[in-house]
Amino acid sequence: MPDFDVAVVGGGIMGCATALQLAQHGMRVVVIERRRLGMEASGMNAGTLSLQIKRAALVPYALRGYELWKTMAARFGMDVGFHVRGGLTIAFTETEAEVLVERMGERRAAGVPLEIVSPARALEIEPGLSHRLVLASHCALDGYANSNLTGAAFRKALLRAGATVREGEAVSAIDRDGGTFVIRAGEAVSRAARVVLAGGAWLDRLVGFLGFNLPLHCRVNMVSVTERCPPIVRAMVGHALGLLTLKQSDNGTVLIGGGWQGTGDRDGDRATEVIPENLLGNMQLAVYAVPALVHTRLVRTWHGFEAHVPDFLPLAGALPGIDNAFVIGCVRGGYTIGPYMGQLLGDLILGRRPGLPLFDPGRYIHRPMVALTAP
């Protein structure tokens, strides 16, 4: 008999949210994570919960994910640093303004409560912005959470729901023994009736254990934080082309991101390096947007591996051709939607009808072609 009803491999937001949904509905669940929960993309990002930066196709998921973030402290019994500050996405050129109007029009049509505002109105909302902006969009719901607390919050909720959490155990093999999945990680062997692969930037390795290929693209996103400084900006600030996210926390530090890249090796035990030109570009844009930052010192920069598939939409659903095997993950900017995506996959596994459509992994995950030998 299997030890568990479900083994979830990968302890990021999506894996943990799936595991929590299943454990809260009575399943015996184990979460297996090679480091600690929430220490890869889920804990290395800037914590931005902006509805303005979501692709139109993901807006319905982002709206529901946002609601889950808003209530997470009460549901988990632990503060996750959720704040609502409102957000401004700004354009500095006419070309950027055209992109802003087009993208925000699509997102507003999909349900994001935002408005296009003049430079004067943007400066009323956020006086700390540069007077050189040409146009802006504003969403009063935009907020953020403390990504450093993500893993601890889910760990507490999972343990309270009766799940088993195994951290510091890298999976070395996933085999099948009849109808049971056998997962080897470190010195431990877990046997489960179902398996959920939620390995983020390492998801291609996990599906490979079961004989599948996955065309995965990885980014090494950079985030930086400044020293503590007096209040200079209250609203969250983004850029029309997605090159900047900026927010000042309650302790006075300013968190700066925007998808600028470092370098890294997934097999190098998180060996990542700063690309100096990218760091400089990110900081120059931040100062251009919020001029008072010119007097503030940078304290630290870090990176996180983020994976996506070619259409930039999630993988979430059944692994094709194998009963009781499921996949979730691989989407740009999955922090906001993660809790809701986990609930959706959990509902599918529980035999319940998901509230929104899932994203078929079979559109990219395939078994490798076998070359035919001529007779």
Second form
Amino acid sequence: MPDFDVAVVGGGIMGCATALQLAQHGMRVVVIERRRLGMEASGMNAGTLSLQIKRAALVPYALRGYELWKTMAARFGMDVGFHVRGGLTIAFTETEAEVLVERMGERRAAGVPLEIVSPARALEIEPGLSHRLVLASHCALDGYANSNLTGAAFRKALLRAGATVREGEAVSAIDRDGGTFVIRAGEAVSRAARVVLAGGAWLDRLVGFLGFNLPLHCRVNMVSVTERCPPIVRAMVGHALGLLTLKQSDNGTVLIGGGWQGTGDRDGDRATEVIPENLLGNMQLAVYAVPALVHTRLVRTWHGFEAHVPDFLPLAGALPGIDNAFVIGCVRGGYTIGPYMGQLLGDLILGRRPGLPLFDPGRYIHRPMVALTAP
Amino acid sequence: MEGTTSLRIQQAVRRGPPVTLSVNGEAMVAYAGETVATALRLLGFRRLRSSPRAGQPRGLFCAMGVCQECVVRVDGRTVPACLEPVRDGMSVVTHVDGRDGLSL
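Can I get the form predicted together with the partner chain as well, since the one above is the form predicted alone?
Let's see the whole complex now, leading with the same chain.
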């Protein structure tokens, strides 16, 4: 007899959001997390909730995810640092401007309320920007949350919904005992009727426990934060080629990202290192975009592991060929869509009609080919 | 402004040779071996900057490079004054601010 209706393995935003939807609809849920909830990509990213930087295919999901972020503090009973600032994505060359117009056209068609604006208008909206910009796009809804708070907020919501949260021990085995999944993590054994694998950059390891292969690409994304400084930029600033995200939080620090890469091994001690040229490139672009940053000092730089599959779309749905096993995660920019993706997968598991199509994990997750030998 | 030596111990101290600093554009004297923070304190500068949001006074506090409250601009670089030795001809600007890179 299983102790839980569902065991969610992986306590990032995707796993937590799935678990929350299930627990809020009466299922007995356990979340099993190796570290603490929301400590990897969900807690290390720059917190950007920018609709205009989402790929067109994900815009419907991002719009719904954004709404969930907006109401999260009220629903969870805990501040998550959600702010709406409006965002400007800027181009410095004609080539960048062409890319901007093309990408933003697709995203606007997909439903993002954005407009292309002249340099004069962009500078009116955000006087802190460089006068060297040649074109910009503006979305008044763009915002951010404090990703440091993600895990704590979901923990509170999960516990309130009656879920069990088991943190601090890595899963060492997932076995099947009849129709029950038996999940071992340290001393704890969780027996559940269903399993949701939500391992983020380690999802391939989790599906491996059930005998599946997943071709996962893992990036080592860099984020930096400056010292506190007086208000220098109000809007969220991005770059046409996606090489920059920048926002100044209320405490005066400026958070700078943009997907520049560090090095690191996601296995072992998970230690990461800065690639100096990449840090310099990221900071030079930030200063180019917001010149007042020139004398601001960097306080800290860190990296998070972010995984994606070749088509850069999420995995969310049932594992092929095995009953009651599900997968969620692995997408670039999962922070914005995470709360909604979890709700969708939760609905599928609950037998409710998901509001938007899910993303069949079977397109990449397969059982290993078995070599055929002649009889 | 207080005198350049009034707060310094006068007896039984072997001091380095005098150096000339520019502090906010004004020539002032300190002694080799002192930090910028020491020199500024002895020159009478207690308030070195303002807090970023509330604009409250900030100055030498931890004196060991941790708290960042004594940050000034030295020859164009933003540094904690307490870790920076004085050098002849050095330019020091107090009340630096991330907004415009200039003294307020």
